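Just one chain follows, in the form predicted alone, and it is written as C-alpha cells.
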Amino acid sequence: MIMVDNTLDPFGNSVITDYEKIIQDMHLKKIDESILRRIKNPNIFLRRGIDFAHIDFDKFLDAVKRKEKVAIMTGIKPTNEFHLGSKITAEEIIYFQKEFGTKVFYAIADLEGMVDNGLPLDKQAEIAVDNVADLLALGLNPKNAYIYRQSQEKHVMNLGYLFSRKITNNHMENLYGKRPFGLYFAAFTQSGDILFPETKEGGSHKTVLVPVGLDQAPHIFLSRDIVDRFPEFNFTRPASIFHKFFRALNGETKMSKRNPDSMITLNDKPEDVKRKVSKALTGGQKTVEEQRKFGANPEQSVVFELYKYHFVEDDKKVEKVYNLYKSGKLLDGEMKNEITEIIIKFLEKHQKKKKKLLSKAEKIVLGK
C-alpha cells in the first residue's frame, strides 16, 4: 500500500513519515484517553503512545466486558533471531494473555518464509525454537496459548484455499500491489491463521484481536474483506491494534531481520550490544559544547526510543531522561552508555531464562 510520505509492504520494507497522515488515510482510529480509561493497567506501549492506532479495538474491549470467548492471534516468520522489533509484539501478546487471560494463536508462519524467503522448512523449525524460547522467557504461557507452524495446521491452510475462492487478483493488487501469487498465497494463509480462533476447530472464539506493527494492515483489511463475503461463516470482523515501528539503528525504516546489523537481537552478546549501540542515530549536536548551550533533538534520536520502547518500565525515568537530554544536561555518550548496560543486565537474565525453555520450545514447535 503506498500514500504520500507513507509506505507500508508486510513483504518487505516500509516508511512511515506521518502517523496522522495514515490515520487518516487508512480510516484508522486513534488510541485516545477514551481507550485508555477501560483498562485497568495499561503496559508502555499504550502508556507511551506507542500503540497509536486501531480498528474495533474498542468492540474488542466491549466483548471482554461481557465476558465473552475473545483471543489474541499474531505470529512471526521464523527466517532469523528475535530482534526488539520482534520483541514489541512478543510483549503485546503476553500483555493482553495476562491482563485478560486471553487465549493467544502463535502462527509461526514457515509457508510464508519458504515463499518469500526461500527457506526449507526444516530450517525455519530449527529458526523457530529459538523464537519460541524467546516467546517463553519473555512470559508467555503456553498452557493458554496455541502455537503452530502454518505448514502443519491444515484447518488454516484449507480457510486460505477456501479464502481465495472471493477474492480477486485486482482486489489483492489494490491491497499488496503486483506481486507473485506465492505471496498472494501467503496472504491469504494469513487470514486464516487470523480467523481460524473462531472456526469450531480453533475454539469458537466469537472476537480476534490481531497486535501487530502497520506493515501488517493489508492483512487485517483482507481478513475483513473476506469476513463480509463469507456470511456463512458468522466470522467477526477481526479487530487490531497498531504500535509504531522501532527503527533500525541507524535511524532508517523499521528495526528488520533483512538487515542484521541495524539491529540488537535477544541472542546478542555484550560487545554486540556495546558495539551496536555505540553506532546508533542520535539527536546531538556536533560538539559537546553547542548540545550543552542548544540541548539535543530526543525524537530524532534511537538511543532514546530505547528507553522509551524496551527495556525500562518507569515513566517516570523516561521522562527525566527525555528534559535532561533536550535540556543539554545529558549528553549522547552518557546516554549510551547507560543504555548499554541496561540492555546487557536485561539480555543476561532473558539468556539465562531462555536456555532453561530451548527443551520446552522444541517439545512445542518438532513435538519432541
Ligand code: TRP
Given for the second form:
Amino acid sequence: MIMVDNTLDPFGNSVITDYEKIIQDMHLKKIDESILRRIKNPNIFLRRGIDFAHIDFDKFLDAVKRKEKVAIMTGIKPTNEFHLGSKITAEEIIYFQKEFGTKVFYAIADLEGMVDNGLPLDKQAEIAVDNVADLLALGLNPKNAYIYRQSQEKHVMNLGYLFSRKITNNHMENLYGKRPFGLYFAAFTQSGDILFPETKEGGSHKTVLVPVGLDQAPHIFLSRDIVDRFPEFNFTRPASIFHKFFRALNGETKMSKRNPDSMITLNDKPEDVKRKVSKALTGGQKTVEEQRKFGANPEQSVVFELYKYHFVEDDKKVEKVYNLYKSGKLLDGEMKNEITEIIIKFLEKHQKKKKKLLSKAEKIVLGK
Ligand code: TRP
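What would the structure be for the form predicted in complex with the named molecule, given that what you showed me was the form predicted alone?
Next comes the full complex, and the chain you just saw is listed first.
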C-alpha cells in the first residue's frame, strides 16, 4: 500500500494513514475508556474504535445526564446514492436517536451540492428522496427528527448569512485554505445547520452533537468560533464525534463517489456485490502456501473491514475472523464468499423495507 501523509479536505478526498498523529495535530480528544464507560449500549463504531476522536463529547454526555434538551445533527450532500461511507453517518444518528431519545436534525446539503458539485437543486431533490428512504429503512424515526433541504430552510440560510458578518477572509483561509467563495458559502451554511437547533426556531436545544467523518472537522471548528463571536446568542459550542473513514474497496482513499466500483451502495444488486467484493483489497499473501505458513494481515484487508465496520454485529465473530485470518487458517476466497453472502442478504432486506418507505421519504423531502 502507498503511504501518504494525512490529508483532510472537507470538500474533496481525504486520506488518513496516521490517526494518532491527527488527534495530536488537531487537538482532538481520544474516545477512550473514560468515555465508553459512560455509555450504556455502545454501538459497533464506539465498541470497535471506529469512532476514534471527539470534541466535547464528555460535555455532551454531562448535558444528557442533567437531562437537558440536546440535539443530534448531521448532514450529507444529496449528490449520490448512499454508500458504505454515508451508511456510517446514518447509523450513527439513528443510534444516538435511540440511545438518548434525542431529536435528530438532518440537513440535506443541497446548497453545498450546488456550489461544490454543480448539481441542480431539483436533481438533488430526487436523489435526496432515495437517501431519506435509506435513512428510514435503516431505522431513523421520522417522528423525532427534522429532515430538511438547506435550500428550503430559511432560518438556516439566514443564520449562515449572519455568521459571515464576523468572520474574516484570513479566518476562512486558515481553516479551509484559499477556496472559491461558493465553498465558503457552504461552510457558513453548514454552521447554520449546526447551530440552528440551538435557536428558538430550532427548538432551543441547549447543545448539539455532530457525528461526522474527520474531514468535516474544519466545519466544527468554524461553528465553535462563531459561538465565541456571537456571545449575544448564548450558544453552546457544538460537540462532535468523529469516525474513521471506510476505505475504498481497492484500499486507496476515503470511499470515492467518482469510481463506482470502489464502493458498495445501498442500491447494489447481488451481482454488483459479487463483482465488487471479488476485486476488493485483501491482506493475503501471494500464494495459499505462504498464507497458510505466514498468516495474513487483517489491518490491510478492506474485506475484513466489511465485517468490522458494517455487516457483523457480533464482536466475537469479528474477533474470530480476525484471528483465523491472521493465523493463516482462513483464506481470502473463503472470506470473500462469506461476506458477499452476508451483504447480499442485508441489502435484500434493506431494499425491501426501503421500497415501502419511498412515498414517505418523498413526502418528507418534497412536502407532498
Ligand atoms: N459537508 C457535509 C458533506 O460533505 C454535509 C453537511 C452539511 C453537514 N451540513 C452539515 C454535515 C451539518 C454535518 C453537519 O457531506
